[in-house]
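Just one chain is shown here, as structure tokens, and it is the form predicted on its own.
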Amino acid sequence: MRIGIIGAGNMGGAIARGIAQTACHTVVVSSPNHRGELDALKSQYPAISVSTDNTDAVRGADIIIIAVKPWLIDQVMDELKPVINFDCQMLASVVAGVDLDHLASYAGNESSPAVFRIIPNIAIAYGQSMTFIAAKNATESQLNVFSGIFGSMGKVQIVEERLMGAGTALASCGIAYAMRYIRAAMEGGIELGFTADRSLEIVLQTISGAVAMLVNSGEHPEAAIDRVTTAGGITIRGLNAMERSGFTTAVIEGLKASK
């Protein structure tokens, strides 16, 4: 499978180095204005071809993924829709508020292409993704396919296009959320006298062993604190402590406004 990626930023590089590393799939990646962003990954990943030019990463490819700013999408599209053959070729787009009807527009009325949206999130890189994927005019087949390859880099959902926005706030802004969690819980453990490094070491193995807990033994999270407090105990009174300071209300209030 050849996959085209246009756009060599965060969003585009991190899928470029997770596809790579699964040595599934030929990967080429453009953009116009980052040769430092492509000549890193060229470093990086020999494998992986780079250009400058866009249409380049269209040519002979099966997907092609659009990992550009939302202002520039138009723009991008307009020098590639003459390259692009939709019959034979998916489109598939990371852009975000860029909706399904907006990419298959781009073909024109005379097509009704397949196109997909996909929302990964950075740790995409390192094969450990949260992603979701719509699409609109596809096959199970063509599904099957987006799924695999994302797959092969973390988790996946297929889900209705009105869930993309409930998606990047969970997943893709989590991100963002979870590592603003790690440094609070970080900040703590210095005041209580750990030095900054040893602070860090606890609270990351601290989260992977509650990750862990949960993915392997299938328990509802509350049903997993039930087992780690005891009546009068020091963590119920920590627990109630960070309620008091609106712990779980502000993570739900950040979700609803990324979304």
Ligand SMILES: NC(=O)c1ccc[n+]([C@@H]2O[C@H](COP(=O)([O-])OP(=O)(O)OC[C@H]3O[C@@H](n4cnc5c(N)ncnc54)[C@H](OP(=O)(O)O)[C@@H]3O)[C@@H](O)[C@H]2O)c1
Given for the second form:
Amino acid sequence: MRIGIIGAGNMGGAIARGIAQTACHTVVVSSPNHRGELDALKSQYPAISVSTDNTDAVRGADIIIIAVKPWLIDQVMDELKPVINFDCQMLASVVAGVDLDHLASYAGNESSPAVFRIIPNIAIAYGQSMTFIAAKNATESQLNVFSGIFGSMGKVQIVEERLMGAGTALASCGIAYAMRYIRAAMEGGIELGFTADRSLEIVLQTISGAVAMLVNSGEHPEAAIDRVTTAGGITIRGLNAMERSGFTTAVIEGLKASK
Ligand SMILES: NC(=O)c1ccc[n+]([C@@H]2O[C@H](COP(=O)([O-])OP(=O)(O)OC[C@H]3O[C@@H](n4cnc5c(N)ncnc54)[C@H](OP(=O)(O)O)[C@@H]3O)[C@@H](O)[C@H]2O)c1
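The structure above corresponds to the form predicted on its own; please provide the structure of the form predicted in complex with the named molecule.
Now the full complex is given, and it begins with the chain already shown.
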């Protein structure tokens, strides 16, 4: 597959790097004013083609991924519409808040192009994204192509478009929420007597261990909790103290507020 990426910032650059690492696809990245980032991409992954002309990324591409700021997408698409063949090129966007109907409208009223909304999270740069994909007018094999590409850079869920906001709250904002838990646990560790760097190592390894337990056992988190809480022991005392301070409610309220 030939994949054209419009925009070489955080997201466009991370997707390009992720795809380049799989070595399965040809990637062309364009950004008119971002020569520095294009040069950095090229020197890190010589197989990536770069251009300051967006039409270079579109010509011959099977998939075009738009990765510019939301207020620029209409201007970028005005430039690209005349060179996109919506009958055989698939248009995808990571742009927040731009829905599938809006993407399809770029093809004009008489056409029903296959369009895709993709929400990766920032961990895509480390091959650990939680990516949501919603599509309009797409065949199953087209969706499989996207799942394959983004599945090589983390986990993918194909969802109805109405769930994209919820997915963003859980997985994109969720990165910040996980960081806040890590910081809180680290600060607790420091109060209990560990230095900051040791505390961070302990918290990260503990979270990795918890994730490994759930992934490997398929257990429900509450069942795993039961396995580490002795009757009358210190873990249940800690959990109950956290809940008295509103832990579960705070997490759910935060997720609902960010949808
Ligand atoms: N960052 C995230 O975690 C995240 C997560 C999910 C979705 N998104 C979405 O991804 C999109 C990009 O976000 P980002 O964080 O990657 O932003 P960013 O770092 O600012 O990247 C945007 C890129 O687009 C380039 N650009 C500007 N005008 C252009 C044009 N006319 N043609 C082609 N490229 C152009 C910019 O170059 P200059 O800097 O030279 O202007 C920059 O390289 C946003 O719409 C956002 O909603 C981001």
